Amino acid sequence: MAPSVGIAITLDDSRPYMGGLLDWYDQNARPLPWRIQKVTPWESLLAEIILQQTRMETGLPYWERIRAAYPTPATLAADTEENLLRLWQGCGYYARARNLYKLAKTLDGEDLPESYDSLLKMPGIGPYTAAAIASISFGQPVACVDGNVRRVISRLRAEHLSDPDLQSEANDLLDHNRPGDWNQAMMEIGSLVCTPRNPSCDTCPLESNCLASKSSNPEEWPLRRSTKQAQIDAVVIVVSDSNGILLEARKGRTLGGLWGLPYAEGEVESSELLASRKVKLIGKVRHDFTHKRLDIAVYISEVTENDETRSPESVPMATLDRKVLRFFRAHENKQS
């Protein structure tokens, strides 16, 4: 890597000096793919584009068979959404495929653009990754704001910090020699270091000049961002045969793209499906979304001759449907 170079001082002299920041990332970034071998900025927006809503050892192996199946974003639009969606099960948050999906079809053959600007106008591509790429990939002296930076930085001014005054204070910190790896040491010393739950504030290159860490409670910032959410009742059906099971084709922004059994929320949507055929209640499943809850009951019924079954592994379904069917499976086993 690269020596570290500090960055200048500013004229406000009650903005810490961070000079120390690349000499610790130097020493202690942890060796992660892109970082030990030469990567595109193709492989890396998938990277950042996987790791936004999903832990590090969870993406770390879509990354790899994503990038992989899909070395270019040529080689993406080539292909359907529904094959794109079959690697990406498991992931979550599949409205991050189906914008990837987007991107590729409109880049249209051509490489990604190099600016922040004309990033930010791509599908999926918001002010946070197109810093990153910007950054990382092409060098751009563009700051990022993620979770990890925006504690960070609250502890260094003990403050409870507008979005717009976090994004500030990101630019005026940035080492214009070196802005990707400058990113990524903030983001890495917020994951490793300046954690939400007791900070390492002794081994903190930045804790003689962080505010947070001169206080009796640093964890006090920033400030948390709850999510509550909502309890939702919902109804799925699961139809089988020889032939496999009865799926629908997902609709709507959080599995739309995806296949799925039967399925209603509200009490109006899941009378109407349980009236739609004759069902027999075998039990109940909880999953968890960010933003909601979801008490499911599982009811089965006998196949119509209407009705069209197909293997699930045939098509790409989301872990919601797949527990619902593990389910169903260990139901079955107990009757047999």
Given for the second form:
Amino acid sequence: MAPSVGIAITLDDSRPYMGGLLDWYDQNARPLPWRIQKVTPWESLLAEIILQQTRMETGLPYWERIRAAYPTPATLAADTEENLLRLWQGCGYYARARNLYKLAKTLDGEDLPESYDSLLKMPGIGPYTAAAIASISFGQPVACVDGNVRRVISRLRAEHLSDPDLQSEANDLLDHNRPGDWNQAMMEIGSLVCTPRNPSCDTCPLESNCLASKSSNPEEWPLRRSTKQAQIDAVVIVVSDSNGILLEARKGRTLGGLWGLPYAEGEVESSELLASRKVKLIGKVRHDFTHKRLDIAVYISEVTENDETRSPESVPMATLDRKVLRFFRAHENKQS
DNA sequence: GACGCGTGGTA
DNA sequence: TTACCAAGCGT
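Switch over from the form predicted alone to the form predicted together with the DNA, please.
Now the full complex is given, and it begins with the chain already shown.
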């Protein structure tokens, strides 16, 4: 039947048929805060960065706190990196916070840029985040490729695609009328239906044109990255008095910008640290990072004249250090 | 392109 | 317990 006179119907035949995904999204999108209320591009950026490699349930409270503390990039630029890290502590991947702070300083009072290319140049914003902000906040036709989209497209095609090929496929699929919603829909279907394990192919709106769903094992795609976790022996020293704990400012990539207990790993450095004062072993704590397993020998030592102790509540610390301190406190309580 | 970077949940 | 994984980025 011909369309009614005066109504223009646009069908983009160059785009592969992905019927029903936006309908599915309109029906099934989770009521996330930024879908219920209007948020600024800055608040949206905070969410994108916090949610990088971080679960929704973990990230949401951080987002609420950080957007409340820093409603604009200028408010963050006017504060210190350490105060941002205080709000970020426990969330992991602290380079995200350090880069976010750099970004706020770089903006120097200006608004976020709106184009993918300009966003991509900012500290801490890579291809995914640039596409997410450009499309969701500014309505630009750029496709997001995150872990979900990678999985969805790999399974649709039943292929192990390179990053450039994935981006290109995602661009071809993009709905140009609702690019932001389309990107969120692709991620949402990956998160809720096309899950890493036990995907719900029987309820998936894309099932009819998904090659993986017709195979014996849809989980075969995408290729997994091999994760070898090294085992590392480390040592920490707890020096405690009525004022608090002896803490040092961590430098470098690992936990940089946070405070922590005197720490060393590896044979040479560990023995150097232990030789620097009179110590007593009180036990061991295990802590896992993605790429290494730390077996941490916990030592205690008496306060000396030069030690400046402080309250561990007053400074940003990683979960690793808080875990060791909990162990120390439990040990103290057992003694008394 | 591969690797380093946190943390917590799940099978 | 182990292995895998989650809205990636920088080097």
